[in-house]
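Here you get one chain, nothing else, as structure tokens; it is the form predicted on its own.
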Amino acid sequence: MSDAEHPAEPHEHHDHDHDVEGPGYATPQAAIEQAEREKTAYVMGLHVGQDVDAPDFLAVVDVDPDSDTYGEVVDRVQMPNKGDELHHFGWNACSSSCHIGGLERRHLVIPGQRSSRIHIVDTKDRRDPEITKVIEPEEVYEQDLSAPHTVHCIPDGEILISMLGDADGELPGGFLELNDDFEIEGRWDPPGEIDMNYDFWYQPRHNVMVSTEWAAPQTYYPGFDLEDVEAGKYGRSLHFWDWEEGTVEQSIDLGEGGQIPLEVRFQHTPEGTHGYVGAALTSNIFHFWEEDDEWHAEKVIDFEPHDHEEWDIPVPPLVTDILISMDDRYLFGSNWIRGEVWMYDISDPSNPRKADTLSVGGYFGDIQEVQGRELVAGPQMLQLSLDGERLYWTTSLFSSWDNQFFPEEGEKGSVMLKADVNPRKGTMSLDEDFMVDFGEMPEGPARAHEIRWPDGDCTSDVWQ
């Protein structure tokens, strides 16, 4: 029987006895068992693409139900410049560095997608973080790179950032490496190794990294145009890298049925070689795995389009984010346009089984308001508690795409919502007592995007 046919056995590791001298946890199971409930969330807040004359900011959100300020933005760190389009961000260190004594998960690395500016924020005081360094775009352009996206800490204390364009915002993209002093170390990959870039995840025990594709920044910055897809300007491939050498060993074209593969996730267990990627435009999920030293990918979940009176074509659900629970049992995802959060049991990685869905926001969601607040866009960026019992999400995708598909998102601002999850039963229920309204910021309504926890999370922590 091939590896692909075996149900995964989450966390049957041989490294439970490893000492934790640095940040994070020795194993994913240790993260589940030892982590305290999240009390603070860091959330990207944006004013790009709005009639608001203010810079983007890092929001500090109170998610402690015993607090008097539960569900409120209790602090904000405004960026020094306008127009950054803060998007995805990450930590200077995670559980892959748990063996490095003296290293702390303390600094957030916050890139500007449009500006190519990289901000370093110190969270020593979790409720009162501060900017300590800014890497200006000119330093990034010297590497012939631009448009930073995914930030991952890597095991030696350094930081890797996927870059989606060259210095002019065209192709090819690549990867930028920062050292532990937050200085540009250089380009991680040989120029031209890939054309398009987007998200990535690595499994150091298997010496592999996987990356996905969006498009050239100059293609997606203005908004979405179906003609660009037809012209081949959007990606549809997965790239599997030799992690130590920084070179692509194999690429898989997902075909017409795998258009615009965005968020990609490996299992959390460092022994796993199974993972998933969400193809946004074709609204499906591909499972990938290694067998006989070769990588394979197969479509395992399809979401059907729906007719809508305002659209000339059936409306795609648009899968925009996915994550895997820390125990590798559940795959969660969001269908942004449809207005849906979903949950699949992936105990058998090659045969996901639908567990539950929530229909909220978007074009077709059953729930269109919470606490009297109208929901405009559907669920977008997700974050799960380490124990797998609380799922949070925000509703902004990208400023120009928001303005195209949900123009009121820019006018009214985003919300941050939460569902209570029962992992034993495989169910979700919307918590209508929790809502963070980013429409009520001092300078005007703001868009909310990615979410991070101070003690690590399901979309950034890696183990080796």
The other form holds:
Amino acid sequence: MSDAEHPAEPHEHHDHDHDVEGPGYATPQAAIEQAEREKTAYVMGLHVGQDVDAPDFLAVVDVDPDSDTYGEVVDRVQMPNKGDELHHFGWNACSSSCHIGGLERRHLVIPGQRSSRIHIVDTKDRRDPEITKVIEPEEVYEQDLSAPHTVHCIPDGEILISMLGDADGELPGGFLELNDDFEIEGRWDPPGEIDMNYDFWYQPRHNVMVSTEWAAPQTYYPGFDLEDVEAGKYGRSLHFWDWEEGTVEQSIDLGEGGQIPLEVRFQHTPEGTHGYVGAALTSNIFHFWEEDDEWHAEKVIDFEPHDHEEWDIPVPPLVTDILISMDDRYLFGSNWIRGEVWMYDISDPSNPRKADTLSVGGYFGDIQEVQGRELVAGPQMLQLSLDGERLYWTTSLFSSWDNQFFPEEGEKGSVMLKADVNPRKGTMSLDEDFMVDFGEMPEGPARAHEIRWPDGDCTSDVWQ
Amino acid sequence: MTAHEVELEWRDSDRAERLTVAAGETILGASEAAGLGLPFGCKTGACGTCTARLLDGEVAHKRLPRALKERHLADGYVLTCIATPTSDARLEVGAAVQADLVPNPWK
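The structure above corresponds to the form predicted on its own; please provide the structure of the form predicted together with its partner chain.
All chains and molecules follow, beginning with the one already shown.
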């Protein structure tokens, strides 16, 4: 393996044996074969916006069924300041750098969505991680950016973070680049390429990155106001970027039927030019793909609104998260308000086929308590085991939006739940023996958001 | 310019605190120095996590209160992270006040 000496050269994985020199796995299939079952989960825990005078924290959750502390928060790393709203987070390196010797998947990059503060946490000791660096908001504002969201590593050690606003919390957003010492390198994109920003994913073999749109921080931070949707303040477009150049090559307006496109995923196979995005407000899934050197997007799944007997207008199921299994065979998603997780067969990417659903939590879920604990909200952030056999989720969306739709979430805290998945049969079943209660934290009930595994996962690993 | 006395009252609770806020100081800054634990987020006026409601007196926002719409300002909502009292004042505070800003639109 000589790639480590020539990291700039195109990376040909088919020549490899499975002993990669850097972090991660040679291929998505190698990840499935080689990864041990996850024993530790890192989960964002929050006290922001509560009458709990404590900072947000990184929760270390024991997910090893052979352990005495299975299903418990076994360690917490409290942030140095209050008010961050920890939300999404990511690794310093993933399988996209598997050819870089000496680089390890070891440091978590944990932004504060409200504070614009960025924390670096060393997980050398997996059950006792520690904060090693903090980038203060003032340094971020100097780039005229704020509201950090998605973290992806760039092959070779740098880190890219989607930023949803300018220093005042208005538009435009952009992307912040950190170097491999976790210092701000600068703004990645020339200002003005995009207005709104949210999630992104890149597919380096095709020199493409795709980004989505939420709204200006000053718009979505205080809560979800339908007036703002009517005023066009929420997004409905996808942006396809030249990954090398950092410029937008093509934008696609998803139209009235594609409002608030949030989580976006490419297939894991580095050859793949198919991906999906969940349009949260209109509660549907768009498939996008490249054909004739152009990107196309088409609605492929539509979730119908519900009548709620005490509410005035039909309420959308609210698709808030999606992910693709490591074998690219299934698309999983959550309908937060409805109270449902679902899995669709995407072996024919243009024609997703419903495989199974699980009706749990939310306003319409069949299962409303687990182990005697009332769920108080629907499934939200998802994470899947690398082998595709265990789907986990938490139940908080965003503190101020929780207050609107599931006000009890702040009073009772979130839960983390799990379903056992049979990828051969395309079925899911709730594992009622597993439940992590974030209502039981020492300082008071906490919200819980994104989940990651120490050895890579289905929402961050990318291949060159 | 003088310091002002600010009374804080938590909603649905008997809790009340008195705070002396120096001239030009924010209500949140004084509250944090006193260890009262008011909620907050961005500290720039964009996010509204620190929203309180002015019951008596006057405050001035030191920068644009972007998280608040006209209707919120008209109803007396203020952002403690950027608000400084310009008279003695009384405010309703606590996490529940933020939730007033935008109700569930489908309900």
